[in-house]
Structures are given as C-alpha cells and as structure tokens.
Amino acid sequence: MSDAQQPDDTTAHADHEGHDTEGPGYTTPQAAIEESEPEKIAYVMGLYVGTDVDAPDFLGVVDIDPDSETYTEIIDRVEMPNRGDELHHFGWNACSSSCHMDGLERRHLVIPGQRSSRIHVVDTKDRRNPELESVIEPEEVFEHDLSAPHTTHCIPDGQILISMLGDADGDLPGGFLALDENFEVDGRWEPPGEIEMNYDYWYQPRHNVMVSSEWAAPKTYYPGFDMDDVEAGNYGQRLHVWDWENKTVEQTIDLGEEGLIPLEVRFLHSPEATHGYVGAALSSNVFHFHDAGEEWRAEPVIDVEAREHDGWDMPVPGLVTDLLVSMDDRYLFFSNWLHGDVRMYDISDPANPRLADRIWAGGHFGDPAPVQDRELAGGPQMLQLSLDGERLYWTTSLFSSWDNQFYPEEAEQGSVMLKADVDPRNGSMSLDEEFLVDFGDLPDGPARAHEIRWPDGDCTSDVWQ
C-alpha cells in the first residue's frame, strides 16, 4: 500500500510554509538546520558476505543518542531473508523533494542488495524496531536487463528511482529502475543505450539536471581490483549530464586520467544551485562540476598525492571513496580510505576549496591507535555528518571483495563506527575518543558495515525542488 495513501499522524515534519498540503521533510535545507533534533538513531547496513560467518546480510539500528543506557548499541536489526545479498546503499521512499505530496511519509526504506539483484522494502514506522515489508526477486529486475542496484533516491512524485550497474548477465550497460510508490517495478526509467556505466547519481530538479557518474561492469569489480582492468579501460572516468524530464543524457564530461573511478555525487543542497561535486576514488581526486552556461564543465579542485609504503609496490591513492556537502553548503568532507584520514574543506567559494582541517583514523598511514582499546581494521569510508553540521560519522566497509584485498583483517575483525565532533564556525573536527560502535561484537560473528542513514533525512540523500 502506498505511504500516500496511509498518512501517519504519529510522524513529525516541519512546517510548509508555503505548500497547499504537507508532505515528508523540510521546506528548505535552513530549516532541515534549524528545525530537526539530534540524531538519536541511525540506520546502517551490516554484511557478512565475503567473511567465514554464514548469516544474511542485515539492517542494523544503532542506538547513538548519548542520553540513553544503550548508547553506541545495535539495538535492533533486520535480517535479510536470504544469503549473499551484499547490502550496500539504501535510501529513503521519500524525502524532501516530495514535500509537495498530501500525505506521503519518510516511512520506507528501500535496500538493494548489490550482488544479488533483490529489493527489499523495510517500514521503519516502529523507528527502533523497523520490520522487513516485502521484497523484489532478481528476476523481476532481470527482466528490463539490468543488474546490480546501487544508489536509491526518493524522486518528488513518490516514485523511487534506482542506478543498476549492469545488464541481467552483470556486463555493460547499465541503467536506471523506477520502482512505484507501492514498492513495485515500474520499469526502465531511461531509454536503454544512453550510457554505459553507471553508479552513483543526484539531480535538481528546478534546473532540470541530473548528473551520474561511473564506476564499472559488476563482473569487472565484483572479483576484486585488478590493475589490468584499469589498463584496459575496463573503469569509468566519465559524468553524464541528463535532463532529468525527458531522461535522456544531454552531455558527457570525460574526466581523463585525473578522474578515473568517478564515484559519489553530491549537488549543493540549495535547489538553486549549478554546483557539485564528485570523488574520483582511484585518481585521488575530487571534481567541481558546474553549469557554464551553454554547457556543464568539470574540474580537479582537490588532489590527493600517492604516498609511498613499505608494503606496497607502488604509490598508495588515497582512494577517496565518499564525500559529502554540510546542509548549509559551507563544507565539503570526504574520506581517504586506504590513507586513513577524513577531511574537511571550506567550500564558501565552490571552485576554490580550502582545506579546513583533518583527522587520521586507521587505514595505512593513520594513527593506528585503538579506540575504546578496540583494533581499528580499514579506513575511513561511508561518512554520515549530522542535520547541524556538528556531528560526522563514518564506517570502515568499501566492498566485501575490495576489503579482502585492502584489509583482509577486516574480514575477521569486522567493521567500526566512529564519530568526530565537528565545530562549524571555526572549521575543526575531533575525534570523539568516547564513541564506537563495534560491528565486530555481533552474536552471528564480526560483520562489516557500510551507509549510514538518519530517520528524519540526511546530508546525502535530501534533494529540493
């Protein structure tokens, strides 16, 4: 049943102004700022595919509300009901593009598994103890030849929209999934052949744009990294720029070699916005990308340097893996996974970023000090900032392949939570030293944990219209 049509009194929003009706979220990202709570909650995805534990894949809810007896606690999980799904992003049914629609809810979340091509559909109405709703087979995904969900945003009509990495045998092109608003296959959202890779994306629509990135055919990562494939050509390093009514790709910016793997999107928030940003994770490099007028351009703004390491035989990348934009569009942070710091750039002039301050937490060149006595195995990896800039999370999980070859302790160890304090007037983060949540302390046996997702909305999955 459609959340639209089960409006829930229980559930809070804000004010819309504004509006004829209210809908899920907030009016503008200002008042996301100034009206939500403190996070209390957070959901994240816990795997255990690549690891020696045989258990399903799971949602897990992480108590993180300092006021409580079972603070830094998975309170709850959702187990998925089969093996090997790999969890790995998931998003919101709604959010506050849809704040339009009379009714509809931020109720559902929507939880791809990447490996196995299945949906499955959690109602979060019970906030502390969300449920398994129903679940989309691989076939019914297969049957518009596609593969491999990743990114889920909510879009304004309700509708939810998914980039799928492959076709149905895991090999090029990949595309786009609409589900419906009662968590059914709509079908192929854009005409097939308009790329080839896919992976993540974000759109605005008052300007009637959306941008993807790439990152590469499921066989081709899914065994692990292999430099030959990034000699073949077998990675992205590629933006499309779409309009977002007709679903059609307008534009295509070919990063080069300074942008290879092109992987998280992020727009500004405001809807006014021509700006964003995109991680270049192999290249180490972050991207501006703008509206020039008569055509979108893309930039290096943010390079990492490789660093030498007695282990390796070449240069480690940084490899950035995630970045995300502050709801007030003042700070850019993105994570360093295999160096091991976070960092924190001023972006108050979006094309000239300034590095603001950073902190090392794991990987291979971070401070290999234990939190809470607890070993830190990985890197920085999925970031999560609070409503109100001041709180940024992160987890230690790229991919179950990935992590084998990167951190094979991981696979043993399982994954952590951290937090950092973040002052946005001085532009600082610490290291919350009192805060961890160990994936690796789990009755199944250590899991590893990916994205990080708030009840009321967050800094990577609200759009406005």
Contents of the next structure:
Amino acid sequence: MSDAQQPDDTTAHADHEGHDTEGPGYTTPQAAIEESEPEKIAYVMGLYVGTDVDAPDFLGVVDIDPDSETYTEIIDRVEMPNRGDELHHFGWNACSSSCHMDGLERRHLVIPGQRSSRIHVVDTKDRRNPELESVIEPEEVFEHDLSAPHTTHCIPDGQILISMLGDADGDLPGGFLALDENFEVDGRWEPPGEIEMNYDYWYQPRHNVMVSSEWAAPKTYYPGFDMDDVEAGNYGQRLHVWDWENKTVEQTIDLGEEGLIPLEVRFLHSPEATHGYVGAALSSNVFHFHDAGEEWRAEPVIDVEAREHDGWDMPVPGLVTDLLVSMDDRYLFFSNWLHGDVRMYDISDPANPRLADRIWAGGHFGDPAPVQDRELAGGPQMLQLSLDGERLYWTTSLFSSWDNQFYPEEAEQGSVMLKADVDPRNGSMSLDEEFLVDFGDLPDGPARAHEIRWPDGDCTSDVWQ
Amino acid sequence: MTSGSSAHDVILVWQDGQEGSDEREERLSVGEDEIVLTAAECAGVALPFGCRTGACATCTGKLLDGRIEHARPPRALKERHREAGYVLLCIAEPRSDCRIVVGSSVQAELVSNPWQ
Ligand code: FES
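The structure above corresponds to the form predicted on its own; please provide the structure of the form predicted together with its partner chain.
Every component of the complex follows; first up is the chain already shown.
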C-alpha cells in the first residue's frame, strides 16, 4: 500500500524524538504550508558566462511582493569575484532537516560555479542585501579529484553535501564533496568509485536512503549537446540508490532507452514517503521510483511525445528539464523546455499521475504571444513553487552552451522569470500576465536566469528528518 | 626545445557573425610558455572562459594562421573540431605568430541543433 496515500506526517513526526522548533525550518511539511508567509523575495541565479559580456555571474534578489513598489524588479545583485563560473544550482546551509540543530540558522547560500568549480558562500542575514562571505577556489576542489559542482543540500548534522559531476580533469567519475559548518572543504563524502556519472540527488533520512541521477562527464555536456555522444553512450540513464549512512550504492537501476538523461530527483516531502520522481530529459519521460520491499523500482509514468516541427528534420522531444512536488505532495509540476509547456499532474496516487493542467509559454511550440510585449526567447525551465502551492514561478535558461544551441536569441534578449497562479483545489493554473522579471534589461547587458530559491525554504530544497 | 622567452604576435579577431560586417582586432605579445587566455587577461582583453582546464570549450577560438600547442589535452574538443582548427585558449600556447577568431560565437559553432 502506498504510504503517500496517508500523508499524515504530523503524527509521523511526533515519533522522531528530541524534536523542538529550535533549529531552522519547519517541523513538518504541513507546518511549512501553514506557518509560512507568502514569499516576498526570490534569490535567482543570473549568468554572463560564455557570452562576450565582460561581467561575472551574480545572485539576483528579485522583489516578488505584490504590495512593494519594486515588485518584479531585480533590487540587488551580488556579483561573484570572478567571471566564468556558470552559477547554476545552489542551496542553503540548513533546511528543515536540521530542525534539531539548536542555534543553526538558514542563512547562508552555497553557490557553486558549474564550469569554474568555484564555490561561493553568501550571507543573507539582510535578505534584501545579501553579501558574499567566502569563496572556495577551484584548486581546493580539484585536490579531491572532483569538479563541476551541481546540487547543494544541507545534511542533517550541519554539513553541506554537493554532487560533483566530474573528476579534476572534467572526466568521469564524479562523486560528492562535503563542506563543514564553517564552509570549508571537509573532503570526499563517499568512498571514490561508487558511481561513474552523477547529477542530482535527494535523500530521505528516515529511510536511510539517497537517490542520485546521471547527466554525463563535464567534458561531454559542457560544450553543448551532441547526438554522437548519445550514440556513444556518453549520457546517463541510471539511478543509484544509496545507503545514506554508509555512503555506498546499494542498487543501480538502469532506466533503459526510456530513461535517457535522468536529471532532477524529487522525493515526496513527507519524511515517511518512499516515493519519488525523476525526469528523463532526452527521452522526455517522468519516472516514478519507490521502495518495493526487497528492492527499489522505477517505472515511466508520464511520457511526453516528441513532436514534428515545421522546418526541423526530426521530431523534437519535450526535454523534461525540471520537476518539483508541491509541499502537500499532491501535485507534480514539470517543464518541457524545448516544447514550451509547464505541466501540472495530480499525484494523489503516486504511481498513476493524472494530468491536471498545463500552460504554454515560449518554447518551440508554444503560442509565441509575448508577455507584456516581451518576446520569450527560451522555454520554461527551472521551477519553484510557493510553500502554500498557489504560485508557480519559472525561468528560461538551461545551460549557457545548450541555450546557444537551442535558443540562440536568448543570448541577446536575456531570460525572463514568469509566474502562474495555481488553484490547488481545482487542479488548474493560469499565467499571470502582470508578472514579468526581465533579465534582459540589466546594466551589464542581458543575463540568463536559472534556479530560484526562497529565504524560508522551498519545494526543491527542504527535507525532513 | 625552443627558448621559453621568445614571444609571438597573437592577433585576436572578433566577428559578429554577419558576412562582411565589421571586425574588431587586438594584438597581443604572447610568450611561448604563456597561455593565450592569461596573456589576454593581463592585457585587459576580455575573452569568454569557464573551467580553465580544457574541459568546457567556453574559451574556444578558431586558428586562422599560425601554430598553437595545448599545454594539456584539449578534452572539450572532438577530433572533427581539432581538424577544423578549433583551439582552447585557456590551455593554448603559441608556437608562431597567430591569428585567432575569438568570442562566444566561436564556441556556439562547435555543436548545432541536432533536430533542425
Ligand atoms: S575555459 Fe574551459 S576549456 Fe577553456
């Protein structure tokens, strides 16, 4: 029987001893929904890497408080000290998984450079005016024979774990780098050689499990997407199920041809749940994975059909590049970056998602209707949802070299951040035409925009113990 | 072995992609054991880069004239790219006077949209 069908994690939480609300975050996903205020600030990665704009990437502070005079404006930018980073995914030093850690605050953002392997720590004590606190230089990372930092999660004891996609040369194998509470490199987290390829991961401590996915060697995906690499088997199609305490891979699941390039991994938020999803970008499927008792299983539960495009030679995949689960574990959202739609599925029965609604915005198939006269150069990509599940936001840049390949106009026009109003009761969404954050209009030139985070936790970073 | 101190004229050329459009050029003096990207930075000339280890191709240039040697294996380039004259400026050392097309548009030439 599916444990996700009884999402009563309030009671479940009570049997986790030693819990009080002294640490950061919320005691349960339900508490996050009920106790959180609507988000007022978004932290968004802004990028110049790979363009001729002579400026470093930055952390953008976006005002998303509808009552503010600077609503939808980028009110502050924290510039990184170097160019060439490709700031990509980032995370907090603490989340709800650390709620037993007295005195720890959700205050520092750990922001890796995907191309440079440089890791930045930003202090957000002043939410509207964060400051760069310290930098780990690439050489310190290469010392552990790792490069290309990707997903950053805090782990329950106050440490920070970062998935690393390559070795010091940008080749395989990747691994995991651990930082200590002082944001210094603690070393390699796992015994080297557990995996070859790496990408995203999510852990569920109550079940002593972590699931990681696979992109490719940095040297393969950095320059752009080449079909020859797919044919040569240079792209991933496996999930790795880890023993979280032992830091060892217990099971590897080959997703086969339908699971090419499995990217974002999302468990349901309930700490009791052993269900999750992963989006396979190239084959454009969403897989449901779960603990089937003796072993973990993964099955494709959503298949996005490739579509013919006028003037293109081959049917175009949707390219599922990001997905997330609402805090109440009721809905799954994902983006088809090449097609141009954002989809919403009811996952009350996790193994049988039911399409609830979708929105077209940009992409190669979407209605090219501009929002507020602004042309949309890319497709929907990184998603973030409000904790109450009523506002879905997204940006349009995937990765600078891949953007240049599939949306060359984005380099000249920059990204946008868009928003949809979600009605969780009726399972519907509508594009908010009043909302547009334009990354094309910045002093140094048009920028790409990537991952989005809220100061008080969000649907893609909070984990419960 | 050549003397490490000999320097070469390296001319960097930016093209904006349109036929017959204006080009911008910069001339640098680069030692035999100096990396082109570093020499450009010292001269205050901004070139795109990312990994600085030869893995990401963000710094790709196209050699029009002259000889380059890579200080490390250029892992981001495939054989077809190397044969076509592409070089990675973060690990490139000149072995003669050179003329190199630079700028982000050169990287974008390496891979095209496979569905189009
Ligand atoms: S900067 Fe990455 S290959 Fe040169």
